[in-house]
Structure formats: structure tokens, C-alpha cells
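To begin, one chain is listed below as C-alpha cells, in the form predicted on its own.
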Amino acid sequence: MAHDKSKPQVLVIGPGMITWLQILPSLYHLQNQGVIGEIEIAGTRCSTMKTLFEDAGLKKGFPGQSFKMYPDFRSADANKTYRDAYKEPLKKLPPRQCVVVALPDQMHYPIIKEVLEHDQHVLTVKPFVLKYNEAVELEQLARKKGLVVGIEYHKRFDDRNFIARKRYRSGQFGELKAGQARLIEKYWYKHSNFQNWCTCDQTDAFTYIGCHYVDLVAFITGLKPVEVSVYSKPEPWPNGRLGYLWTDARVVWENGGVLSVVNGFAYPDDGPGGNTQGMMLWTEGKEKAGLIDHHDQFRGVKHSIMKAGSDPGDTIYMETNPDYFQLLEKGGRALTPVGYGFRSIEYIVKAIARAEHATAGLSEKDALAKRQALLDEYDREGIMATPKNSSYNELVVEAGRLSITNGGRIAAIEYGEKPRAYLK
């Protein structure tokens, strides 16, 4: 089938659970929608693949699409793990495609930089890397080639986010004193396949989740961290590799206000939400209060059913929550894919797109020049998260992670010509 120049290709490397859940329903969405071609998925093992292959409720819901996988369940060796899998449609990509970086936070860096170095834009999970360096080795190298790369903080997509957003900036909430913020996954985490990567000597639950309020924070207020310290006790896995599975983290921000975050695989698997999450900032402005109070697991559905799902964590009754994602029929053959989770995918996406619909036709140098420019304009927006204006969020792991390896000290974030993270 010959390739439609105008619908970018989209490569997902990594099947698990996002991909599942949210990237491969809203490419399936954005497939039908026209905007883009053709969707290839690579991973490791033939099981995950054939998992997601075999979805019935994906089939269902999107009748007749599907993907070209690497490698092919059907015809690979199931005892054999692929770790080269996503370089051979890699390689066969035309230049600036879309790559989508599904992978635990450890592995993005080299794979980021593999694509780029491929002429591939790039849409990443969460957190971009771990360290302030590689973000901004990556980022001179995606501007050199004119590349878009978008961070998924989906957050940012939050209606209610916009609005705080807008609010804060005119300053009618005044200045950030202190907030609380807390994301606890659901038990059966800790039986998942996040047993084989979250560990201390790669990463911990604040660096997986916390940085979703660290942005937010930064994307609601403008304010940038300056200093952190997380704490930590290492527990086993199941497995017996050790975690750091309960974290408290404390952010202090270039104003002097503090935000307090809690994160940890233990919210009960009976509990009626995927997982208990929410933020409340206070705020002052002269001789005046204000507050930003977000309850983000319960977004007032309750719902009671029959029979629990098959799904680890799924219950009887519910509190479903409406905005994340969801996938409704609203007509037409296939599902509709709704809410924030869908949103944040569809921005960057149709931001890589535009990128190349503004430099057709147009020279090779004329066309970089364009691209250029409409990373900058990116940047300068701060809508989408991308490795230079969210920078700050990679000083943040960084200092993060040297805090809770040494005991929870304070780790200070200096910025200037050579930002960095240091102990104090």
C-alpha cells in the first residue's frame, strides 16, 4: 500500500498497559478521522502482543482496524524476547512520521534519541527523561532537524486545569502558598509488570506519577521548583526487587510556596475509583484568600452494576470517572474516544502534523526554517509540554532521585546558564 504523504504513520514502541488503555484507541480514532495513515506497534514479547492484538473489546470497538506488529505473534518465536523489535520498522519509516515512546522511564533517553536521530517527531509518555542533560541533548538535536516532540501530561488537558490556569495568571487567585497533592495506584500494581522496572536503582513512584502535579503546578502558575526532597522507604516487589513504593516529596517553588505530594502503589483494589488522586493549593493576594481545591478521582458519577468487570481492580460500584477517558458510541462505526486522555494524544499529534502540512511543497531549507519556527512557537506557548519550556519537570526527577537515594536531603535546583540539581 503506497504511503498517503499527507496522514503521517504512526510507530508505538512499547504495548503495555498506556498503549491499551489510551494511545492505540485514539490513534484508532484519529485513524478514522483522516488525520493519520497507517499504525504499527513493536514490544519485546509475543504474549503482550497477542494481548493487544487479540482485545475483544477493541475489536469491538473499532471493527476492521487494526495494526502491523513487531514481532508477529503469529509467526515469532513466543520464548523469545525481542528487544530489537522497533528497530526494523524504525528504519523503514519514512522521514517525520510520528513515533509514539510508550516505555518505562528509564528506557526513554536512548530510544528518544535513537528516533530523532532517525528524522522521526516524537510523542512520549511521561516523565521526558531523568536527567536535565539528556532533555537538553534531545531538544538541540530535535531543533537541529526541525523535529516536534510533545510530552503526553495529560493533565495539562484537564478543562479544569485550563481554567485554574487562566484564573492564576490574571491573578485572581493572588500568589502560591502551600498545596497538597496525592496519586495512589490501585494494589494490583505491585503484581504487574511495574515489578520489573520500578525499582530503586532505576526509578520511583514520585518520578512515574508525581511529576503529573510537579507540571501541573509549573502549567497552572508559571512558577519554577527550586528545591526538593523525597522520602522513601525501600519495600519488595512481589518479585523481591526492592521499590520505592510509598513516596513523600516536598516541592519549593521560586516563590517561597511549598507543595507536598504522596504517591504509592496501595489504593485497595475493592476501592471504587481506578485510583484516589486530587490537588488543593491555597493561595493569598492582599488581605485575601483564595484556594484551587481539585478532587480529580471522584468526579461525581456513581454507578452500581450487576457484575464486576475482568479488569484487575474493577468493581461492583463504581465512581467512574467521566473526564480521563472514555470510549462512548456517539455514531458511526467505532467508538469515540473522549476526555482529556484523548485531547492531550490529539494535540500533539495534529501539532506534528502541522508541522508538516506548513512545509510542503516547500524547499528542504525554507521547509527546516518553517519547522523551526513552529517549534518555537510551541515553546513559547506552553500548551503542550515539550523539552524546553518543560525543562524544569527533568530538574525536578533529577533532584528528586538524588534525594530519596540519600535519605530524603534537600536536593536544590539552580538555574542560569548551566541549570542543575545538587544536594544542599
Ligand SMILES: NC(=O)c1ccc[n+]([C@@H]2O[C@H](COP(=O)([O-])OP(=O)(O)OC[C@H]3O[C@@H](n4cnc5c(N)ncnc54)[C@H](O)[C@@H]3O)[C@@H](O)[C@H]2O)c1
The other form holds:
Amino acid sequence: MAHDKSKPQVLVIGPGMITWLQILPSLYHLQNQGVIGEIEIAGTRCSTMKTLFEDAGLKKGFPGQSFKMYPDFRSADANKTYRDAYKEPLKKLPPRQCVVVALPDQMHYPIIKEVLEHDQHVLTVKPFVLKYNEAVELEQLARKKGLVVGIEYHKRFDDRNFIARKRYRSGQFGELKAGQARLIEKYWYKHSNFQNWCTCDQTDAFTYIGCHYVDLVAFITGLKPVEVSVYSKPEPWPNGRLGYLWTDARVVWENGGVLSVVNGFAYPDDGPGGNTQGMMLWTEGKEKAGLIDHHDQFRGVKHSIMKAGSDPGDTIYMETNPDYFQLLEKGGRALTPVGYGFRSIEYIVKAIARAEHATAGLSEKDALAKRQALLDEYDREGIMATPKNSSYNELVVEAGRLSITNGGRIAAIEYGEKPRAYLK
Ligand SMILES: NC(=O)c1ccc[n+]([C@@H]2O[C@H](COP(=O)([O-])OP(=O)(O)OC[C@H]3O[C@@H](n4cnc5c(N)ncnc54)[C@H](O)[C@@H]3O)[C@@H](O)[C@H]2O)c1
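Please show me the structure of the same protein in the form predicted in complex with this ligand, now that we have looked at it in the form predicted on its own.
After this comes the whole thing, all chains and molecules, with the earlier chain placed first.
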């Protein structure tokens, strides 16, 4: 197929759970809407590519739509692991298309760097990277080349958080004093691929999923985190590797407010939602108290069906979240993704497409200057998380890792000329 220059081609690196659940159906819809062109997906194993390629739900929901895959399970050696399969399509991509990075947390830094060096815009799942200096390095590399890097913190696109942000920033809540957040994934995650990468030496439950609520509190309040301590006792995954499967984190903010975040991999498989999650923030103003109470799992929907589905964690009684990501029949040939999971992907892909549309026909020098001005705009607006406007997340991850690997000691974050995290 000839490349239609008006639409970015998309290469997804990482064919795992998040790609299957949220990214690929979103991309199919954007393809149907004429926003993006061809889709390619790179993984490491034939079996994973086959599962995704032949997924009955996606085939039925998006008839006739497909992707080019690396390795191609129909011809590649099923016994081999192709760690470098993404290199070929990456090399072949025309400059400044869209590369989606959906890899285990610790692989984000080296691969995003390589993608930027290949002159490609990036949409990456959170957490961006695990070290502040890496974030700065990638931000500078992207800026030099005028490349958009959007970090997919999809909770930002849940309208309840936009509402809280607007009210908080107009002073209606007063200021944050204390908060509690939780996000516990279902127990079956223990038997998934997570046991291969979410290990003590690399990452932990707080880094993997707690970062959502840290980012959200910063997104809503505009406050910066200044101190982190994370307690966890290493426990074995089913394959025997040790992981920080339960984490209890305390994040102190620049105004003295404190947020406690509990994360883990043990929400009962028979529980009625995909996980359990929510956030309560207590605030104080002049002679008054305020409150932000978000039930992010139970959203008022209770369904009970005859037979549970066949995916892990499927239940008969469901408290379905209609707001995150659903594929619905809304007319037309294919299903329509709805929810903040889709809106978040759409927002970033469109921010990338805009950088190209806005500069079409300009000289290379003018186009670069204009793309860089657009990066400034995205950084300043703070709606899409970028390496620059959300680097407090890397500092929290770094401080969190320092703390968790040192028995929960307090790690402080220093801003200014050379921001850093250090053990107190
Ligand atoms: N709520 C969220 O925002 C959310 C939810 C889930 C996952 N995530 C993030 O998405 C990322 C992936 O998570 P997941 O749930 O899909 O995990 P996963 O383990 O299901 O998938 C990771 C995939 O990456 C592939 N991979 C590893 N090395 C590769 C390489 N060299 N080339 C190509 N593919 C390679 C693996 O084969 C696997 O298919 C993580 O960073 C995670 O934190 C975010």
C-alpha cells in the first residue's frame, strides 16, 4: 500500500495486554476515521503475535482491519524469541510517523531513545521512564528534532478529573491537606506476563500503577511532590521471582499535603470490576473544609448475566465501568471505542498529526521551528503529559525506588537547577 502522507503511519512496539485491550482497538477506530494510515505491530514471540492477530473479538469488531506484524507468525520460527523484530519496521518508517511504545516499564527508556533517534513521534504508555535524567535526555533529544512525545496517563481524560482540576485551580476547594488513593489489580495478573518483568530489581506495584494517582493529584492541584516513602515486603510471583506485589506509598506535596497510595495485585478475581480503585482528597480553605471523592471503579452500573465471559477475571455479576474503555455498536461497519481510554489515545495521536499538518509545505528549518513552538504549547497547556511537564513523575518513581529498596526510608525530591531524588 502506498503511504498516504497526510496520515501518520503507526508502529506499535509491544503486543501485550494494554495493546490488545485499549491501544489496538483505538487505533483501528482512528484508522476508520481517516486519522491514521497503516498499522504495524512488533513483538518478540510468534505465539503473542498470533493471539493478537487472530483475536476473535477484534476480528468481529473491526471486520477487514488488520496490521502488519513483526515477527510474522505465519513464516517465522515459533521457537525463537525475536527481541529485535521492531528494528526492521522502525528503520523503514518515513520520518515523523507515530511509534507507540507499549513495553514493560524498564524498556521504555532505551527503546524510546532509539525511536527518537529514528526521527519518530512517540506515544508511550506510562510510566514514561524510571529516572529523571533519562526523561531530561529524551526531552532534549525530542526537542532538538521537533518530535512530539505524549505519555498516556489516561485518567487525565476522565472528565471527573477535568472538573476537579477546574474547580481546584479556581480555588474552590481550598488546598490539599491529605488524601488516600488505591488501585489494586485482579489476582489473575499474578499468572500473566507481569511475573517476568514486574520484579523487585526492576519495578514494583507503586511504580507500575500508583503513578496514575500521583500524576492525577499533580494534574488536578498543580502541586509538586517533594517526599516519597514506599513500604513493601518482597513476595514471590508464581514463577518464583520476587516482586513488590503490595506497596504502601506516602507522597508529601510542596504545600505539606500528604497522599497515601496503596497498590497491589490481589483484587479478587470474582470481584465485580476489572480492579478496585478510587481517590479521596481532603482540602481546607478559609474556615471551611473541602472534599474530592472519586469512586473510580463503581460508577453506578450493576449488571448480572447468565454466563461469565472466557477472559481471566470475567464474572457473572459485573460493576462495569462505562467510562474507561468500551467497544460499542454505534452504527457503521465497525465497533466504536468510547471512554477516557480512547480519548487519551486519540488526543495524543491527534497532537502528533497536528505537528505534521501544521508544518506541511514549510521549509525544513521553518517546519522544525514551528514544531518546537507546538511542543512549547503542549508543555505549557499541561493537558497531555509530556516529558517536560510531567517529569515530577520520574522524580517520584526514582524516589519511590530508592525508598522501597531501602526498607521504606524517606526519599526527598529537590527541584531547582538540577532536580534529583535522594535518601533522607
Ligand atoms: N493503566 C495503564 O495505563 C496501563 C495498564 C496496563 C499496562 N500499562 C503499561 O503498559 C506497558 C506494558 O504493559 P502490558 O500490560 O501490556 O504488559 P504485557 O507484559 O502484557 O506486555 C508487554 C509486551 O511487550 C513485549 N515485548 C517485550 N520485549 C519486546 C521487544 N524487544 N520488542 C517488542 N515487544 C516486546 C512482550 O512480549 C509483551 O507482549 C507497561 O509499561 C505498563 O506499565 C499501562
